[in-house]
Structures are given as C-alpha cells and as structure tokens.
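Have a look below at one chain only, the form predicted alone, in structure tokens format.
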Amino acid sequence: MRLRNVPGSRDVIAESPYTIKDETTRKGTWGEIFGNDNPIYIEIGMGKGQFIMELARSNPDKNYVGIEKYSSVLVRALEKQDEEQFPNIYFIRMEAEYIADVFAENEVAGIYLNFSDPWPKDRHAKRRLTSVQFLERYDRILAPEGHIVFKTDNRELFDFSLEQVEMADKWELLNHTYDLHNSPYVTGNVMTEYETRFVAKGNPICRMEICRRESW
C-alpha cells in the first residue's frame, strides 16, 4: 500500500515529548524513562497506534513502546497521544532491524507484531518480522517468560511464520488459529486499524503466540 507523505511529520516527531530520540543510547534505561519498574511491552510496526494505545489505556500498570518506521504514519499516533496523554507509552521512529540496539537483555516483557509487511518476494524473506533472523533479535531482548503475539490476514505470511518458528531451535509455538474471530483466542483481543477493516469485510485473521522453549 502506498503511503501518503505528511508534510512536516518529521518535525512533529522530533519535537514531540512522546517520542524517544537517540534511541540507541536508551538501551538498558527504559525503567528510568518511564520512572517505574513496570513491565515493558513493544509493538513493532504499530501503524497509527490504535492497538498499542488501547493497551496503554486498559493497562496502566504496564509500559508500552510503539515502533514505526514511517513518519507519515507515526505522526497520526502522536496526534492521538496529544489528546490522551497516556503516561505509560512512548514512540520511536526506527527500522525494526535495529531493535536489539535499543533494548537490553531481558528488558522487554512481550512483543506484538500486527499485520506486518509480508515482503512477498523470496529474496526479501529475511526482512519479514517473523523470520528466523528477527526471532534471533527478539531472543536478545525478551525476558525469559516473555511471549510474542503475531496477527495477520496474509495466509502465506502466516504459514511462513509457522515454518520459521519450527526452524528456530529456541522457540515454541504456544497456540495458533487461522480464524481468530471464530476461535477461543478472540477473548481479550484488541483490534488494530487494519484488523477492524478486514473483519468488517469478513476476512479471516490468523494469529499465533510463541515463547522460548526453556520458559515452559
């Protein structure tokens, strides 16, 4: 999908008190940034922020970091946050591949991946956020008991993701479904902008949850 450029979006992001600048210098200091020891959850590729901001609203005892690489999308989340002013959420504009440079070992309690870019060409497979390469990055920052939850409407990407979990020695599939909204896992589900749109059209949503093998 082609993204529309939002003039001045980078300036808004740079000036916002809700965005983290020089993010690679913040590694290991997130408790200080939030001013508490609450667990930290991240969403990689958060879009306009509907999902993660609803989590921040519903869980004031947890901290959230929304990560988005597109300025024109992130700025929309900042507009919402200017109104809501949740104290337990910050945002970063960055490429996901540098995630292990931003968070320290065991610093993240959980990771959400929602409707990620499928990168359909085979030569781009390692860029998919559920690839073995990215699972290795997550392993470096996720707490031992931490889980990763992935949702998508793209069946090919979902099947690829299941295969990658099986290939990765450290990871275990906890549960999965090819039709979230007609499954037990829909309880407590928070929908993203894309999900709301797809569900309205009747498109099935795939979901999986994984953890490290040793955390069982």
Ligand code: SAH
Second form
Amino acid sequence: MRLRNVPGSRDVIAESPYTIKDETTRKGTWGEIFGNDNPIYIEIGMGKGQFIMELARSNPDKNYVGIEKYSSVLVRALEKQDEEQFPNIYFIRMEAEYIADVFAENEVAGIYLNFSDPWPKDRHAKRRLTSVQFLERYDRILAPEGHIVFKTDNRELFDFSLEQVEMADKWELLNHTYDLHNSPYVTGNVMTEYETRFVAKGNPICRMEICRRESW
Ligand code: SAH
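Would you mind generating the form predicted in complex with the named molecule now that we have the form predicted alone?
The next block holds the full complex; its first chain is the one shown before.
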C-alpha cells in the first residue's frame, strides 16, 4: 500500500462511530457491539475497504470487522461508510499481531486475507499474515468450522503460505488455484482494490481456502 499521510486521519478515526477504539477490552463482546448474534467475518489488512464493504452490502445477515494498521488508508473506508452507513460493519486500526486479544475463542466465523504484505526477506517471514505464527493466532479466535481465504498475486508468498499450512498440523488445505480468474472458484468472487489493479495488468491471482483438520 502506497502511503500518503492523510492529515487529520487519526482524528477522523478517533471520532468515527464506526471504529472500535478500545479493541482489547472488547474480546467476547462483539455480539453486543453489533446488537445481534450474526456470524462475524474479518478481513485483516483491508486497505481502503472495497472488498469487505461489498460483502457487508450483499450479506446484511452477517457482521464484518475490517482491520487495517494505517490510519491514512483506513480513513478512506470511513469516508465510504459515512455515505453508506452499513449497520453490519465496524473497523479497527490495529496491528494484526494482537488479533487474539481482540476476539474470544470461536468469536470469528471466517477470516479473509487479501494481497497481504509479502515481507520478502527471510528474517521477516513470521510477519507474513499466513505464517505459522499467524495461523496459531487465528486458531485462537476462529470457530471450529471457520475458514480462512487468502488471495494474492505474489507467487512466492503463495507458495510459502501453502508450505506453512502443511507445517501447521492443525490446518488443512480445502482448495487452491494459481489462476483464480480462470478457475471455477471465480464464481461469486468479490474483487479487492489490489485485485482489480493486478487483473488489469494480466497478473494471475492465486487463492487458497483452509480450515481445521477434522481430527482437531
Ligand atoms: N486487502 C486490500 C489491501 C491490500 S494491501 C486489497 O486487497 O486491496 C495490504 C494492506 O494490509 C495494507 O493496507 C497494509 O497496511 C495492511 N496490513 C499489512 N500488514 C498488516 C498487519 N500486520 N496488521 C494490519 N494491517 C496490515
């Protein structure tokens, strides 16, 4: 994500009724925040929110939480939300490393990771959102039958992610493709900002879906 400082974005986030500020005190209370018991889906690294806001629009019976570490990016999603006012979405500005402090065990029905930062240096591998370290964090919040769906155009990051799933005994690869837009999984696909850009450039998009192994 190209970073341009957006003056005042921290204030906008602090004042928005759609952002959760004291997120580490909200563990286990998300049903109260939304005012219903609908399942909660999260996108980690949502950028400007195109994908998750489209999901919120088309699935009013599901709840969504968009997570993004940079204020300057998150503020763009808040601008859209000011117009749309979807009742089934909230946003958090946070570093995803602390995700298990924000949601309780089983509180999350599904996790989306779209075009996550590649962290190409080996010594930064554990920062990748599909590393075994992050899979362990997701394991602490995701419902037993919950899925994680990951899309990227970065083949190295995708291959790394496939390896991590294999290494983490708890997880099972449900399906994967190296070319989403020429695969059956494209049915119902919701495009992200990055995906729109990369598809226009002709880059194939990789996608995988994982869940817990039955034996766990
Ligand atoms: N999902 C969007 C944006 C992809 S760019 C899309 O597909 O269009 C990746 C985004 O993830 C950036 O906005 C970046 O700031 C955010 N991000 C990366 N690592 C993160 C982390 N550890 N915690 C929270 N957000 C993160």
